[in-house]
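In structure tokens, one chain follows: the form predicted on its own.
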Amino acid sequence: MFYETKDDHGLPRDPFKACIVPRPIAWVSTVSAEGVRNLAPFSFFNGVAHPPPMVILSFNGKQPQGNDKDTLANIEQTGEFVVNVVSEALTDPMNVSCAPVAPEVDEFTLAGLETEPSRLIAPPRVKASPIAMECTLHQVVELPVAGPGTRNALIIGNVVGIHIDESVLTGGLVDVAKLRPLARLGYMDYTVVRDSFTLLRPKE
């Protein structure tokens, strides 16, 4: 089949996200200007540069109360955020943390998660997360929107510090079989990366 994205695709659900898989999940912790902690997962996320190490996050639409998503508002106000990696063991608390709750609700408490302080920035990290990246805001890029009353913003962040739990290292390398990161597929589907293979680049 083929369809122009400006037209109806004719399928039961929009297939776009299912065509870009798997997508890593950024479990983003922030703190508001008033000091309220926030934690939320995002799958429009990836690394985009190295060196220096940089990441992107994308925020679409509005919260039910009509404001920007709490994570986006906090990053714009404070310029800081932590990307926590979601391992398979953290699937349930990750899902709890994406509930559409009021800005004053602390998702760490809601999901029953312990925190650890960051070294270089104010937002805490998820203690149980095997990898956490401390980030500062580099740039906000406004993207086209699908309709009135919505916002589509791309955050570009500088990774200023990385925490890696020794339990996911083998011979000094991050071992994906130990890390078992959760990834987003299309619709409401997820997967876990449990194995990998090495493929060397061709020599000139």
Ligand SMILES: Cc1cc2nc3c(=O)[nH]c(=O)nc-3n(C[C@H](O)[C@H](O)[C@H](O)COP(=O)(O)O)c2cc1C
The other form holds:
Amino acid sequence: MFYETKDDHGLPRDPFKACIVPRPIAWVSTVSAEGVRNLAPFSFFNGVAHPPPMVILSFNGKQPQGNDKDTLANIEQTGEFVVNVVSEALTDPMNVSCAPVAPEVDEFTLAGLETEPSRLIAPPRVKASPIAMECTLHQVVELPVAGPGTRNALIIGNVVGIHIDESVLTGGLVDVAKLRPLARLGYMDYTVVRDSFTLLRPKE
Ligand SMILES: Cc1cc2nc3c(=O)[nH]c(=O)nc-3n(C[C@H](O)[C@H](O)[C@H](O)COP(=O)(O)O)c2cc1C
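Given the form predicted on its own above, what does the protein look like in the form predicted in complex with this ligand?
Below, the chain from earlier opens the complete complex, with every other chain and molecule after it.
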């Protein structure tokens, strides 16, 4: 089949996100200008450059109340965020934290999560997350939207510090079998990366 994305795809569900899989999940902690902590997952996320290490996050749509997503608002206000990696054991609290709750609600408390202070920025990290990247805002890029009253925006961030728990290292290398990162598929589906293989690049 083929469809132009401006037209109807004719399938029971929109296949776009199912065509880009698996997507890593950034579990993003921020603090508002008023000091309220916030935590939410984002799978339009990736590392995009290195060195220096840079990440992107993409925010689609607004909250049911009509305001920007709290994470986007907080990053624009403070210029700081933490990308916490979601290991398999953190699946349930990650899901709890994506509820579209009001800005004054602290999702760390909602999901029953403990925090650890960051070293270089104000937002705390998720204590149980085995890898956490402290980030500062590099640039906000506005993206096209399908209609009025909404907003799509891309955040480009500088990774200024990385915490790695010793428990996910083997011989000094991040061991994906220990990390067991959760990743997003299409529709309401997820996967967990449990194994890997090594492939050397061809020599010239
Ligand atoms: C696994 C997962 C991935 C998500 N990825 C995105 C995303 O990439 N962009 C987005 O705008 N919303 C995404 N969402 C929805 C947000 O997490 C949700 O809108 C959340 O309420 C935003 O919280 P906030 O207002 O505290 O920032 C995702 C939700 C889940 C469960």
